[in-house]
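Coming up is one lone chain in C-alpha cells, specifically the form predicted alone.
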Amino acid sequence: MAVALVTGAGSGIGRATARRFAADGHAVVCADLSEDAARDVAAEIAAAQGEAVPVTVDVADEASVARMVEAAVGWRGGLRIVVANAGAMVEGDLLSLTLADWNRALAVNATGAFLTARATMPHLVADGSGALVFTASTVALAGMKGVAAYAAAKGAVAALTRQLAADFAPRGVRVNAVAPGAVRTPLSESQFRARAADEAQFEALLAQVIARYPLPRWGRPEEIAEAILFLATDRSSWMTGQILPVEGGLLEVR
C-alpha cells in the first residue's frame, strides 16, 4: 500500500484529497496545523475502513516541517506520494498590504512548499516512482485584483513545479500541480461570511464571484482532489512539471 503525505489536510481541498486517496487504496498521512483537524480526517478515513495517521505540522517551519516528515516516514517506512497542498489566503492590494501581511503569504504559500518538498524528496527519489503535486491557483496564472501577496506565492509556486520537474525527472520523480478556481470551502465562506452584513449580502457576495465563470457555479473541493489524484498516480505517467487549472473554465474563455 503505497504512502500519501497530504499537507493542510484537516479541511477544504487537502481533506478531500485526503479522504479521495484512501478510498483509492493509498494510506494517508494527514497533516495539519490543527491536530483536532487532522485527527478528525484520519478519524474519517478510518471508519470509512480506510488507514491513516494524523500528524501536526506548521509547513513555515523547518523544524516542524522535519518532525512530519519523520513521522511520516516511520509510520510505513517510506513516501510515494506528497501534496503540498497547506496555504493561506492573505488579502489585499500593492498599497494596503503591509510587510507582515507579505511575509506571512510567502511563509505559508511559497516557503512552506519549499519546505515540504524538500524535506519530502529524498523519500520520494528513494521511492523511485515518487509524485510530488503543488496546490497553486488561478491567481498564479492571470492577475485578479486586490491579492498581490497571495498572487506572489502562488507565483512561486507554479515556478518552483515547473524547475522541481526538471531537476528530479532524471531521477525518476514527477511534479506537478494544481491551479484551482473558486473553491467553496469553510476557508473561503468565512472570507465572505467576514464582509458580509447578513445572509443576503454573503449570497451575494458568493454569486458576484462565480458570476464570472463560464460554469457559473463554485468548484468542489472533491473535483480538486480527483484532479490532485491524477497528477499523483500512474493516470498522469507521462505529465510533469504541469500547472492544471481546475476552474470552471475562467481562463481559457474570459
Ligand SMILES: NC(=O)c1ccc[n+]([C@@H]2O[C@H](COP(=O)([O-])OP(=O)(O)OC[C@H]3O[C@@H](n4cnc5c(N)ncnc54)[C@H](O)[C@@H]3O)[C@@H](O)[C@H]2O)c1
Second form
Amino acid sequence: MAVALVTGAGSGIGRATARRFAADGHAVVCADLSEDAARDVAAEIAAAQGEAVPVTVDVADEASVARMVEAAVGWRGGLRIVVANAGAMVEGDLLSLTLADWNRALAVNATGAFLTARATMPHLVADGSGALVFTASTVALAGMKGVAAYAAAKGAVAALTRQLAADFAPRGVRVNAVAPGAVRTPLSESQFRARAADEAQFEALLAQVIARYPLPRWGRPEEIAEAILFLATDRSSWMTGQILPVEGGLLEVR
Ligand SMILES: NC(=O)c1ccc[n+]([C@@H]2O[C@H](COP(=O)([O-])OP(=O)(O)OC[C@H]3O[C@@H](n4cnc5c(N)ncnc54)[C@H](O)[C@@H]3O)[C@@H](O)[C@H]2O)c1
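Given the form predicted alone above, produce the structure of the same protein in the form predicted in complex with this ligand.
Following is the full complex, with the preceding chain placed first.
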C-alpha cells in the first residue's frame, strides 16, 4: 500500500484529498497545524476502513517539517505521494499590506511548500515512482483584487512546481500543481465573513463571487481532491510541471 502525505489535511481541500486517497487504497499521513483536526480526519478515514495516521506540523517551521517527514517515513517505511496543500489566506492590496502580512503570506504558502518539498523529495526519489502535488491557486495565473501577498506566494509555488519538475524528472519524480478557483471552505468563508457586517451581506458577497464563474457555483473540496489524485497517480503518468486549473471555467471561458 503506497503512502501519501497530505499537509493541511485537517480541513477543506486537504481533508477531502486525504479521504479521497484513502478511498483509492492509499495509506494516508494526515498532517495539520491543528492536532485535533489531524486526529479527526485520520479517525474518519479509519472508521471508513481506510489507513491513516495523524501528524501535527507547522509547515513554515523547518524542524517541525523534519519531524513530520520522520514520522511519515517511519510509519510504513516509505513515501510515494506528497500533497503540499497547507495554506492560509492573507488579504490586502499593496497599500494596506504590512511587512508582517507579507511575511506571513510567504511563510505558510511559499516557504511551507518549499520546506515540505525539500524534506520529502529524497524519499520520493527513493520510491522510484514518486509524485509531488502542490496546491497553488488561480491567483497564481491571473490578477485578482486585494490579495497581493497571497498571490505572490502562490506565484512562487507555481514557479517552484516547474523548477522541481525540471530538476527531478530525470530522477523519476513528477511535480505538478492544482490551481483551484473559489472553493467553499473555512479559508474562503473567513475571507468574506471578515468583510461582511451581517449574514445578509455575507451571502451577498458569496453570490458576487460565483457570478463571475462560467459554471456559476462554488467549487467543492472533493472536486479539487479528484484533480490532485489524478496528478499524484499513474493516471497522469506523462505529465509534469503542469499547473492544472480547476475553476469552473473562470480563467479561460468568456
Ligand atoms: N478555498 C479556496 O477557495 C482556495 C482556492 C485556491 C487555493 N486554495 C488553497 O488550497 C489549500 C487548502 O485551502 P482550504 O481552502 O482547504 O483551507 P482550509 O482553511 O479549509 O484548510 C487549510 C488547512 O491548512 C492548515 N494549516 C494552515 N496553516 C498551516 C501550517 N502552517 N502548517 C500546517 N497546516 C496548516 C489549517 O489548519 C487547515 O486545516 C491552501 O493552500 C489554499 O491556499 C484554496
